[in-house]
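Here we start with a single chain on its own, the form predicted alone, put down as structure tokens.
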Amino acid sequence: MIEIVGASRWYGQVIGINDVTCSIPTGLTALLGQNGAGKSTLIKLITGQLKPTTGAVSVFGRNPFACSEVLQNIGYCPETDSFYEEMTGRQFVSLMARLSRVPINDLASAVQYALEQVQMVERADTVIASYSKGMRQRIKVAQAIVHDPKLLILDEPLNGLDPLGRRQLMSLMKDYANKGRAIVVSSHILYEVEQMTQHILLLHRGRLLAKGDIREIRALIDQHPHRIRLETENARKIGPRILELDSVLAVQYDRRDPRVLELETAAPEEFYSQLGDLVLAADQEVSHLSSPDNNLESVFGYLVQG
């Protein structure tokens, strides 16, 4: 659905993206990268807002720049807000639907359906100026899907949403992907991406650093000691038991909090499978378990070092 061949975009002496080649099929693809990695530039090339300085971008087999036939089949949710604040949510989604050529006879039902999909029916007739960040995100998604596009581009769509809102939006994106649509989601939060899709494009300093199945990227992480943070009733009591496990390389206690320890393992899956029995044997409750390596910054760090 999307083909990018040797595409570069320069802003004077500043690199937006540099020699990127990839294809994006139907289904859900996550576009990952830190701030300044080139995600927004790539999105603007795909949505026809920019021309590549060199190379080519093709969407539905055509150049998307200033091509109305391509653009009317794209739904775009930008990261930044740009609303008519005095409008209600329903008025705004209706306006964007008309700009996307939704037939007038279908307008009301299309708008209502989009509002239902993002759980904004109850607040749809209040002015956008009164909306919270989460409600603004929902309305932006509503206007992106109101014309039932074949390609959906969402730039950091989960920002500002509460946990329930994030789950609802991720479910919506999965449903669209299962209908044979193409969805590109930009994000910098790895654990949220893992809940949505296994297919990623990983940008770093304007270059495409990695692409494909996210499990391949995680495999690269697991070549390094994997850090896991654990919070329990008494870290020093359970720590020696953890250190006895073959999968654990080291244990470090938090001097400021006696409940917290951090361990290193070269076999995280093995450790997780052993943890339940260990906790039962130690007769301690684990109140929190997380991994400092479960974020995009760590992924980039390992890849760049490698």
The other form holds:
Amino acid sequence: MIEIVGASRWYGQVIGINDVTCSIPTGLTALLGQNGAGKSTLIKLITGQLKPTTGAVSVFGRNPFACSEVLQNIGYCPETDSFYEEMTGRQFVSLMARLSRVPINDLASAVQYALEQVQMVERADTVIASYSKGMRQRIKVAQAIVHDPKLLILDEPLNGLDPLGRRQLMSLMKDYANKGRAIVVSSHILYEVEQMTQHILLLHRGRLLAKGDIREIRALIDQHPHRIRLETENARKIGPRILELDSVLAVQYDRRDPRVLELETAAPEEFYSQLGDLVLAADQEVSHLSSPDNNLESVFGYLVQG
Amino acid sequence: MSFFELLSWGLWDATRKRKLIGAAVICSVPVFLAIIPHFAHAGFNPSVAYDTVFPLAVQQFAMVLLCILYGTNAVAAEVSGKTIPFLLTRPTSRVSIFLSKWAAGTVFSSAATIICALLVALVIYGPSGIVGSPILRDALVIPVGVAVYMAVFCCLSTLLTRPSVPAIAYVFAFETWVWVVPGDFIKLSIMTYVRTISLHSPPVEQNGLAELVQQMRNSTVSMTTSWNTLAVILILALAIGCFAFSRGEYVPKEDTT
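Okay, that is the form predicted alone; can I get the form predicted together with the partner chain now?
After this comes the whole thing, all chains and molecules, with the earlier chain placed first.
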């Protein structure tokens, strides 16, 4: 759906993105990176607001810059909190729908449906200037989905939303992705991204640091062994047996909780396959198993610092 | 989205409260100036008063200032207001958006300038004398001047981040003082052609510097030349504006640093 080949974008002496190559398929993809990492630049290239200085960006097989055929199928929710303040939410979404070529006969129903999706029907007829930050965010999402695009691009969409609003929007995005559409969501908040999708593009200082499944990315970081946390009846009884496994590098007991141990492994898949037999042999019950660093926060930290 | 829908949206944009207040203030200045000749010591001559107030206060002040207000903001205000991404990520052609903004600005500024001119004529000639005044002729010519200035400033708006600065410099520095500069520099002023088609000659001080300068000029601008020149400027400015807007990148400045 989106193909980016060697794309770089400079703003004078400042680099926005640097030699980024990736493809974004259908489903939900998160664009992750700290502020200034190049997320918004990449989004502007995809939505045809900017041209790459070098390289190429193609959406639906075409260059998106000012291309009506491509833009017809893109819904874009910008990060900036700017509107035509004197308009009501409904007027604004209607205008955006008409600019997106929603037929006049379908306009009212399309606008109503989009407003329902973001729970803004009740406040849709008051002026945007009176909206809270969360409401403005919802209206921005409504204008992005009003023409039922095949590709939805949301730049920091969860900013300003309360926990309920976040959950609703995440659910909306997942539903959209399940319909076979492509959604690109940018965020700098790792736990948000983790709740939405496992497929990420990680940007840092304009470069694409990693792409793919969070767990796959994690597996690539060999120099940072996986930590696995086990909770058993007696950790000190099973610990020595675990340490005998070739896949395990270290075992550490929890001083405060005798049932818990944490191990380090460079081959988690191998360890998991051996664990069943080991538990049976030791006659111990494992009540809880978790991988504390198999999350985005750790992945991000390893990649950026490592 | 049809052009007329875009136009009506542009007109809605033009009549937003802040812009409307700005337009009202601009248009009130010539009306107040029109009151002054009533208090002249040498006797009040409505024709002389109108021929002074209309070109200077209505054409060269209110009309061009409205064009600056609406023309230079056509694109630049969307960029600085950060609403531009909503427009440029839609399948509606950029040329249509640009032309609709120019058309809406022209319609609104023409209407505002005509109302301003009408009030000036009313103050100078009074309700009974307005029928015999040149207001009807001027009202027909105002949209031509507005369309040309608006096209130039809309064009500037697509090319520069702060187009109002050169626009103000051109109108209030160059066009104001070019009348007293010897040579053919006057032909670089749009106002020269606008005044020629509206049959309002430039103000000439008897036995003064302006009269002397006029005598030094070896050519005058004809009516045909004026119409042709204005048409060329209009088409050229719109063509450059359409070209620039359809190929340009318009991203709020903070997003590029």
